[in-house]
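As structure tokens, one chain now follows by itself in the form predicted alone.
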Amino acid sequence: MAKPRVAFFEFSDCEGCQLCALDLTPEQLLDLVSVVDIVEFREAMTEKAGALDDHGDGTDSIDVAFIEGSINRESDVARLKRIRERASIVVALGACAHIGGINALKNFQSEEEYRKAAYPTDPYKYESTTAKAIGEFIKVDAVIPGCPIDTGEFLHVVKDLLVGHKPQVPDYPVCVECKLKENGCVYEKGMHCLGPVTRAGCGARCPSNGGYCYGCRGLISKPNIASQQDIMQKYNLNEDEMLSKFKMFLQRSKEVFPDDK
């Protein structure tokens, strides 16, 4: 019986999530390659699946495509759709693919502003447009949230896919994990946190290590934004300060920013 064909692709990103997917123990790596056939993965191999298309990707069909990165160029859309056509299952790998990621901060600037910031000597030399999540262009079958992803969660999703289950990620807020770890609320420490509306699954990593939740795993399915705003106001954040906290990772969230940016 042939092993499932798996491929990794990237768009606008740091490729850190792909590195996390490789950050396995030798035993885990051997177990992984014993059950899947990795046919494309630029971070780990030079081979491609089949003949190359005009973007340098293979052309053969694949069972699972892990896609990292947001879409920042109009020309990327055609490539993204070709990957969708080749793949039986598409997984958004990390915050950039899932919710736009830090790349989408530029969406709050004018095109002239972000072009000059990125390419000061020749702002219009390269193609660039607003940053969007891959799910705004194609059907996404599963997501692995986070910036970067959690390696353990990556393995969990792979196992679910191999047995034909739809991968499930937590749909309750980070606050739950903080309480389970008996963390003191960072609001009481003079910090501000998006844990009340952000999807858990990270083990409350940032609040547990002296930081606060930035929202990198995206919103839970039914976020109580009004309650989050009430909490922030209780701790003396004005509206502009509140929105600035949401901007880092949640720019594409209509619940927070209803205008299409």
Given for the second form:
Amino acid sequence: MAKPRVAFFEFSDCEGCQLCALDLTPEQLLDLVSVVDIVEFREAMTEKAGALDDHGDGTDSIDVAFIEGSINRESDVARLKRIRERASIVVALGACAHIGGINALKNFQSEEEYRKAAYPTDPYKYESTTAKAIGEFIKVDAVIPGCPIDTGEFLHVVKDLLVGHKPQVPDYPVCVECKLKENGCVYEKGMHCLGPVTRAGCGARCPSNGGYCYGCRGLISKPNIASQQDIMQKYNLNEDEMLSKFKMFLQRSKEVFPDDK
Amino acid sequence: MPYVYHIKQHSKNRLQKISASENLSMFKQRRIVIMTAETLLISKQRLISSMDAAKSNYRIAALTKTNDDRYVYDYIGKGDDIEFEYHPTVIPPKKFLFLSKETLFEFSDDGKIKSELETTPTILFGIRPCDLNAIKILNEAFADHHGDPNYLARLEKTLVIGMECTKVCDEHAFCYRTGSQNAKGGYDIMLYPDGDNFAVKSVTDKGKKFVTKYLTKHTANIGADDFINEVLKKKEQAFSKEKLFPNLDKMPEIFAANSHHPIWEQEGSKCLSCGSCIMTCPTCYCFDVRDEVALNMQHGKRQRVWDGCMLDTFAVVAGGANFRGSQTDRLHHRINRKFNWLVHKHGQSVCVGCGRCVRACLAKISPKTIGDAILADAKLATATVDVPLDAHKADRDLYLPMPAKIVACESFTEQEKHFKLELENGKSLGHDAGQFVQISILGVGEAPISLASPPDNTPTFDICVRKVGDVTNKLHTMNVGDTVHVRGPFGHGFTPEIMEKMRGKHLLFIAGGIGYVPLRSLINQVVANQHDYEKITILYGCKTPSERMFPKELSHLAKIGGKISIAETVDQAEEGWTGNVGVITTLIPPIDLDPTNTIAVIVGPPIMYKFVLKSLTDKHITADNIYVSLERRMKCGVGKCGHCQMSGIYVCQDGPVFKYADIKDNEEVF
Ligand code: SF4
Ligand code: SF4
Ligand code: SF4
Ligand code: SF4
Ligand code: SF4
Ligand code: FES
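Okay, that's the form predicted alone, but what's the structure of the form predicted in complex with the partner chain?
All chains and molecules follow, beginning with the one already shown.
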């Protein structure tokens, strides 16, 4: 059987997730390249095989495209669609691609505000619109959530794709993993955590390490936002503070910010 | 109610008489402390050094404090690590017997399967009564009907040393509500603490051997009985202010009568489906099963991980239907497992009031609140069907599938493909019509599939597979010569008793869509023996003509005539379809039948049942003469994982074939 052709692409992001994807032991790396062909990967390769298009991407068909980053420019949309056409399977890699990520924080500002903040001297020199997730433009077959992603979960998704499994990321909240780690709940320590509505899979990384969940993996499919708000209120969070909790990663989530652009 | 303790030295004979004569009923707040074992006294220091001595032969798990000041049950390095004062833990000691993640077997790409069971002798030290009751419940659940090999192997290697509580551990605990502050079992040895001294009493042979080997040399047994007496008296005092649930002994009946009590919606609407309650509960034992392959794709393992009914997707079947789609439905299910469905089976409340779920729930949903609200209402109903405990020894092969070769296959539609499989061991599957098998593709997973061929003595059998999930998608790519793996047959099908009841009757088969498959084995069986029946009527409805299963067979059946008649309908016609168009219920009124001599069998999608059942009732067919085969999510197939459960019934074990009369009052069915 021919090895599946795999490629990585990035849009607006910090490239941290691609780094995480390749943060492998030498054995893992060898195993990985023995089962897949990485054909495009700017982070890790200098050469691309075959002809290039005007975005600098290849033109051959690919089996799996891992796409990192949110979409912030009209021109990105065309490139994104081109990748979709080339790929049998598209995987959103990391929070930016999956839910707009930190980039989507700017959507709470006016266009003028965020342009000035980013390019103080010449705010209108570059293209920049509302930050959106890739799934708002193209069909996404699987996601690897998180900011940054978890290397183990990346490998998991790769294996799922190889055996012909629909890649499964948990659809239950972070609390499940937090309890399995036998953590005391951070609400009892005066912190406010989005664990009860956030998709698990990170191993409750933040509450297990002295912090609280920011929701970087996005919401579960059926979050009870009203109850989450009641709880934060009961634990003395006022309306504004509550809102800023949700703003961090969940700007593109209709359950929290329904009437958004 | 005051707690009365009977503490007496009894001979073994006398004890046997007592247990036979006295009704040791589940909620009797009376304890017979069995005094045949040697009781003795020991100081804390000596107890600790005995544990240090035992460490050379056992690994010991006990309550300890972590560096960041959390209390957890963990394996200890030395006896001094043990915390003797109880502080509630997030996760109960169940985790040592039923691991949060464990391997059922390993496989390699050549199809070889191997499994290993636990062999390390382990001590669980200082387990409190609530958790001991929970261990007793798990011991029974994992041995019920089929012996779970992994759990029972571990249990056999484990010695449980309990420790009495002398006060209520915190404001969230409510063991006293469910009568669980006294251990009804689940331990080998009990410690009765008083300051820095302990009385030790062993109640099993395993416990006695351990005591003799590790504890006796440091101890005195004079006065031990009085010591225990004193400890229990103090305990009784400390708990005297706390009350049992009202009507505790009628819990199942009252819960059965209160499925529509407002408390369900009131508490359920707050629920976040966060799963904290089920992760921390000592008596939750549901699990999910997943295959994990190595990155080099050459080997892998099938694992089970904790799962639970409060999570949104727990009861979702491959086709996408969720049988408990709301938080309220799920809360009702979880609490009814604890306070209703499983109570008779275990002879005690299955919530042991440890308070873990209450501490963990940010929405502050508590079984205590729900119990108090519902049990105050003394309205009674007949409790749901009670299937008694049926203890079995460990079945080494319970989760190990057998290889089977595809010897024939044919695609019926885009979605449905038919396979003939042959077991490599050359044996016959030995199934009844209506049973199912679990088909494995190693690395992908396992899926329940109905058997489509009638029972026979050959090593081959038929399945018909609809593409709805990973396993079935993969199966569709497989062909003659390929190997799959099989477990089963499972469940309750059309048993010889049911077949006997059908003799001489007019049989009315009503199938919708792929529901024809589980019926096909039965239809073929009765058509082959048609002289045994008065009449055979087959009604078959599909969405479109191209979804019809076994089309050749259907036209063959239509041609036989005589006492066999078949009527078909589709929801939407396609080109070339000249038959009926309309829902399946339109086929029922015209049938000429004598309701006293008719038996109806229905299999189809969930939505179909309600309407078909109504039409049959209109025809005066009684619930005793209707059989249904139900679909639920299934993982284990053997009554363990909880996925298929509806109102205390395991569809994988007690079904999928049910007499309608047996389940019609069961609120989670349709
Ligand atoms: S700390 Fe956060 S994730 Fe952990 S249990 Fe509490 S709310 Fe859930
Ligand atoms: S705990 Fe929350 S914020 Fe932290 S990694 Fe996990 S999902 Fe992201
Ligand atoms: S819940 Fe009851 S039995 Fe369990 S530790 Fe607390 S006081 Fe003891
Ligand atoms: S812990 Fe509470 S909120 Fe979470 S699932 Fe359980 S009942 Fe619902
Ligand atoms: S339901 Fe709650 S209180 Fe009852 S045994 Fe489970 S965790 Fe403990
Ligand atoms: S209990 Fe596991 S499938 Fe029924």
